[in-house]
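Below, in structure tokens: the form predicted on its own, a single chain.
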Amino acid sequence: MKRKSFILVLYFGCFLTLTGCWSQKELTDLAIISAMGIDLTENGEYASTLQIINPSNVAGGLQGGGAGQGPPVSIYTATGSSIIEMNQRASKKLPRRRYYAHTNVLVIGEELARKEGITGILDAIERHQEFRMTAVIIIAHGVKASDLLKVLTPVDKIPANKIIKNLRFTEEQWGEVFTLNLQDVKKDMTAVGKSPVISGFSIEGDPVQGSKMENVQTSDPETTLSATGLAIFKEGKLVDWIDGKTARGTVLILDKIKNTGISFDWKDKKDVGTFQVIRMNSKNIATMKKGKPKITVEVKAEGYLSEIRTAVNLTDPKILIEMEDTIEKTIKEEILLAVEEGKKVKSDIFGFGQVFHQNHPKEWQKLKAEWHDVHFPELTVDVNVEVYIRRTGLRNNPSVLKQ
């Protein structure tokens, strides 16, 4: 009998520990925010742009039916003297509760990033209980964040998803940009001897036309979004943009290259060959030489020849060795271009200071106070590159050109 009473008391006691549905949120009461943009107004206030999903216009879209005829997202804007005030003011226009748990993209306007910086923005977002620090962050390049989020995209119905996929596929296939989330940027901003560098996005075409449904109802959209360039930050503010070979050199030093095609010259002909990278690793080594810091960037790359537009005998091992030397020089040039750009704006976006801090902690104590402004611009950087051509594709020699 005592045993039964004990079990009964234990049974009812378990009910007391159950929380039930005290924090339930009805889906019909939520405004699911897929992306948020922040700009700076003319009077110095913050302006937010919320990209909110319209579920009825998205459902079934991938299967070709079931979706509504309206836009897949709606845009709501609000202003405020602080990030929190701006965010709360959005409730005056929204008929639903703002829900940030599915916010995957944060877009910062270029003007805001230059004048105010991103330190305060990240602090406010990091304190928010719903906003995830795994959200991707980008900088609006040459446009406002609001214009970027208003563009409707044809392939991915939700523009925020398009931005993420576009960024990741560009990173995987080309290598001039890379994906960073809020946590990554926060670590770079608080790290010793490193400044953040964030990928940018721009609008190709008319922003006004891009916000209309007609932009996704044609096989050739007039307005598109594209990943363009890297934004260099110093002390939390945007100071410069880099793109092309300089951007790829930066990504290479950071050891974030996954796949890319490197064009190279052959003899007196420009850009007649392409070396397709399948594996590339870089390592930064810090040394002290006569009391001065020195960095050696070591790169190893493996790949194959994906294109040759000149007559050359690829069955000759000596020819392949010469090509490897040429590709090594090309990669070295891109790395040095990136280093010079970083030195020009006095921002160590490569984390060279971190390497010194880790490997030479005593010497670093003397360098850290003036690292970005004095020591980094005068830093000696050597580059060693090893390239291996593993194969020449499905053909040995060019098929249309005769020697």
The other form holds:
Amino acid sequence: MKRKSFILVLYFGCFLTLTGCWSQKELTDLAIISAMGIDLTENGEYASTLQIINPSNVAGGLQGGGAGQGPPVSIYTATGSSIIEMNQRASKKLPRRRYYAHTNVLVIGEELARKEGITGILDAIERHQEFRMTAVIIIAHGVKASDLLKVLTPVDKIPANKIIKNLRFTEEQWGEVFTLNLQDVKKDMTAVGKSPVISGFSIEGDPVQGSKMENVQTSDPETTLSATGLAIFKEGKLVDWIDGKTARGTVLILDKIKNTGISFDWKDKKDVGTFQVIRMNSKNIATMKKGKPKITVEVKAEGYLSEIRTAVNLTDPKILIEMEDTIEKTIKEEILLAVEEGKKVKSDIFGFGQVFHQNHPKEWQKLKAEWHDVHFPELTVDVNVEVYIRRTGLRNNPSVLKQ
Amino acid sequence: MEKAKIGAYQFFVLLLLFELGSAVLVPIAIGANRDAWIAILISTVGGVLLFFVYYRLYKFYPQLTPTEYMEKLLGKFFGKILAFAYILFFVYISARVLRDFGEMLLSFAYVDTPLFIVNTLFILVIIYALQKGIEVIARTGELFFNLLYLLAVIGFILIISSGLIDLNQLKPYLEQGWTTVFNVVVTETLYVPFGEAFVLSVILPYIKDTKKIKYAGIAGIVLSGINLSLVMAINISVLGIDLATRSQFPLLTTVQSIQIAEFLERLDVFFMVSMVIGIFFKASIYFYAAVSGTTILFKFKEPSKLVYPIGLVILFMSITIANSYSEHLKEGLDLTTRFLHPFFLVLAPVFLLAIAYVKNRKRKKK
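Okay, that one was the form predicted on its own. Can I see the form predicted in complex with its partner chain too?
And the full complex, kicking off with our chain again.
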């Protein structure tokens, strides 16, 4: 009997200790940070912007009755001389405990990226147990990170989610920008033969107006966020922005494009056709010729014709082969445009150096030291493109072709 | 010596769990940079050779534990001294493994919890298991072996299907040449984890089917070597050499990078579970070796009673051993793998084997 009661007491003792509430954090006490922005202030300190989810407003919105209740996110800012310090200082304003495990977006202000670079500030984030290295990193193009995070967005209520989805679907369907997480950036930054390129986001419209609820209560929001261009980095610092075809060429070399429409000229008529890519991959091959490095970019693209606005007989396979050649040239031009841009700022954003390191380690030892400044700008880049038009959609000939 | 019977399969499982133990969690052989996986594979060959040394020793005295045959081989006085040194070594390494466990948990999950609490809870579990005897540990091993491999296979599939593996990261091969690789093999990976198989000679006398020991041992070492090499290759190809080198626990970082279909992510628990399983067996077996040695050396009748005091020693040692994790690691590299492991895991066994050869040849001549 005594033994039994002893065991009983032990059992209850276990209940007290086994609940695991050593550092318990109640859900209602957490400030879930969806995005974090870092800027440089005028006196050289860091300014952080924390975008915090208002759980009740997000849930209300989903059921349709939540409009007018308040914004789905709130912004808190703080300044400090180090990343950790300023974020902890933000707790003076925050009624809850900061929680980083759901921080999916890190926004770096352009000024910070240009003046100080991103190498140093990533350390604190990398070291942190809560912060995830799978968070997406973007650069605020032409604006402050704090302004970017303030803008409220329709459809996807939480701006951080909008940014991620925006990037992902642009990458899948168009290709001027691509998703890059912190781990990828770290990998690129530490590889000698590669510099990172990071997608940029900018504000269209008035930032102040964008932070108000009215912004999401109209069908045509006054202020929107849009992915604009790629930021080229050199030695950890932002040096240039690329956009449009140059940007797509870059993403193409990096083999990140899944789907895209390539407009091409046909018989002196500009951009009359569109080639819809279904599968595309590129490969960089490094060779050494007489001690000189050479890169061959090999691209294979497969797809169908999705638009043609000129009289051309698409039922003739020979014409399609001719068309393939034209598209190949267009893609090649785009790639060379990107390579020229990279050479101009002397930053190997394509990872050509890395390919040399991996395949010609001995020669790389000589090239390594001055790769970005001397050898990369002088590098011969050959582009081989193979395009296959597999079909022409649901119609054969365009109606403009009179038979 | 307690009365216990262990099957050859159980021995294989224990060996495998013991070898994987903490080695799969920390960056082993990272001194060889991108060629870490090559270094591990080479060490596996060395590990098999070392296992033959231990196995031959066992063959000379199939009924005796190392503590006993040390006395026979070196004489009463020196044999006892060496056996006692081994006990200290086992206790020390057990404490180190426990410290590894605590530091890992504290670094990434239980940041606010004191090390003492975490280590105490874990040593209590180990004490409980050891008190039940080696048979229970072996059976637990069978159970957890399946779980560990299930996790490993799922994790492997997830990593591959998330498209994270970039085999180009492993290139260029042998950038620093074979010398670096062999240097790492000889100073590091040969002992941890492969040489550590010596600790399992403590349980060799319990094994029923003596004929299968050889095959179980070789299979265990080879399989664990392949596993470790594969894990390191995956770590480097996912993280790149820089991140893999700078990560305290590369496997954790690798597992954390898995992102599939928006919801299969943050699978830290994979790492956590394999860590608890691996470290449990590694610490327990070292601990058991210490207990078994003490029982025989000091002629205790009930080994299970010894578990508590030695457990306390291990617990306190694990905390006082170093001030910081960095110091703990530094101590591991500078003291343990440089002096203790080569002596206890290679030199001493080889020396004992040599004596055993000479003695037995004399006997045969007579």
